[in-house]
Amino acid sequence: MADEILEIKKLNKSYDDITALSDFSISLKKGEILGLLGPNGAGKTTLISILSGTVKDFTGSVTFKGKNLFSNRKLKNHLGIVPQDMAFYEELNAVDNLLFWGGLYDIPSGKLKKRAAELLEIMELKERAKEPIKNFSGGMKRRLNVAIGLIHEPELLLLDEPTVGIDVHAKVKLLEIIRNVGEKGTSIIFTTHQLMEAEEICSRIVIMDKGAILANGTLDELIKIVGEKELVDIAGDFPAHRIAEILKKIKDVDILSVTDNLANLTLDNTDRIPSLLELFFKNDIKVSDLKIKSPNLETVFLKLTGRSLRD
């Protein structure tokens, strides 16, 4: 479609015997914030690497702004790129730092200067803009990190877990910024292990895992996957195959992952839980808490994969 920025087409790529990305196929429209959501070895860094330049051995297609992002080096111009590990120079300051990075763009001089004043200003950065890198919190370098990936002024920026290691008041901070960016028409892909971040600031959200897509949609369409059923966590002192095989002879229980000591399913009608905990403890299975939740993310997430996020 004429709208659309970016368009993947069954993108693969293995390293030895594991498969990073297996016929990987999305696309993306002009101010949408796509979330890639999924657990360690998802794939979601093999894919940002790929449109980034950084991973070659590749196949599949990716055409960008209605051409192969690959054939044209000006084509990359117009991506930005912020990587999971910060990429500046800690012995420089922010003002510094943006000046050498928006350099490699060959943007002029005074355009360039007003730029990184005005990244300063988003950030919240510029009582600390001639202050060295080093002195900064966790926080204030993630922001610079993303920073120093706008200072071009992309229209399609890839952001790679920006949120690792700081703390709730910095990643509420930061991802307020990136969603202001994707309403100012800036496209943008975000990949994140967090499940609020993805509510909170996605348009669409793609679920991963083994380098396949096995769910891709807005919130409310990715939880109409597992409908109106009310979502129970049990947790207990038990194994993982005893309370399976308890749970697996009961009608209209639909077990989404089961673990020692923690079941996650989901029920039709939460009036049956009393007659369901007389029967664990009928059965000697000892538990411990029960929360009850409506459908949401986490729901949609375990019912795919069988397993937490976390995991």
Ligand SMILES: Nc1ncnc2c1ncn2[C@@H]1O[C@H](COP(=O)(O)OP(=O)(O)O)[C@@H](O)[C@H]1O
Second form
Amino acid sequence: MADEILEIKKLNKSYDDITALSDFSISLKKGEILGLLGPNGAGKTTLISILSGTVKDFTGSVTFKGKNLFSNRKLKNHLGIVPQDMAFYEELNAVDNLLFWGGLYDIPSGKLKKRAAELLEIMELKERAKEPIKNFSGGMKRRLNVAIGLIHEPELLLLDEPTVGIDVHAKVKLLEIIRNVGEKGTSIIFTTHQLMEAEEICSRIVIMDKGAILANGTLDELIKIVGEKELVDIAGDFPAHRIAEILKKIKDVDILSVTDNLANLTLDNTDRIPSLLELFFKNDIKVSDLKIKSPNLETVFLKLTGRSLRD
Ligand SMILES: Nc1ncnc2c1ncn2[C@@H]1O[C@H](COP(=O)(O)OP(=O)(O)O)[C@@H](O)[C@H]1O
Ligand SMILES: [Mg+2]
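Okay, that's the form predicted on its own, but what's the structure of the form predicted in complex with this ligand?
Expanding to the full complex; the earlier chain stays at the top.
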């Protein structure tokens, strides 16, 4: 389709006997912020690395604005890559780091300097621009990392877990900056293992695990996978198999996950909770806590994988 900026088709990548990507296909429209949500080891970095050209020996195709990304070297200049592991010259200051990385592209020097100054302003690093990076906080480094990815005004920005290792305040600020970059028209692929981030800034979310896509849609569309149900978390003193046995016998209960001392399920109607508790009591299952929540991405992930994203 004409407004599709990126089309990824059937990417497969293995490292020896580990499958990192399995028939992975997605497309991205211009101006979209696509969240790629998956636990550690899901294959997020492998995908970003294939797109940025640092991982090879894969099968499948990627077209960027209708052209093969891998056979048109110049196309790569339209991509901005913000790797999970940051790479700076720690002794250099923020401006010099930006000028160094920007210098790798064919940008006239006056324009490059102007762009660096603009980005330092956007990233709220202007006041600290002349200090060596080694003095920077984690949040400041992450913001500089994003600035480096944007130095050549790419049409597509690839962010690989850009908020890892920073405090909540720094994270909120960075997410806001990324949202603003998206609103100005840059298309973004944003990987994360944190549900809240995906819920907050992505216009569309792809849930992946073990190299494969489990779901792809807007937040509302994904939540419909769980249906119009209430999510119930039950904690107590019970072995997994005992509570599973009992829950399985009850109609309208959908078990999302069961471990020792914790069960997550969905119920059509919370009116059923008193009778549920009575049944536990009769079967000598000790419940210490019961929480009712509205379905969110966590519920969707549980439903799709039987595991919590945090596991
Ligand atoms: N260089 C590598 N050599 C061997 N296995 C790798 C390598 N890179 C990644 N993997 C494996 O591929 C899978 C996907 O990893 P990765 O793409 O880093 O996932 P994510 O970024 O979602 O955590 C994991 O099982 C990981 O251990
Ligand atoms: Mg990763």
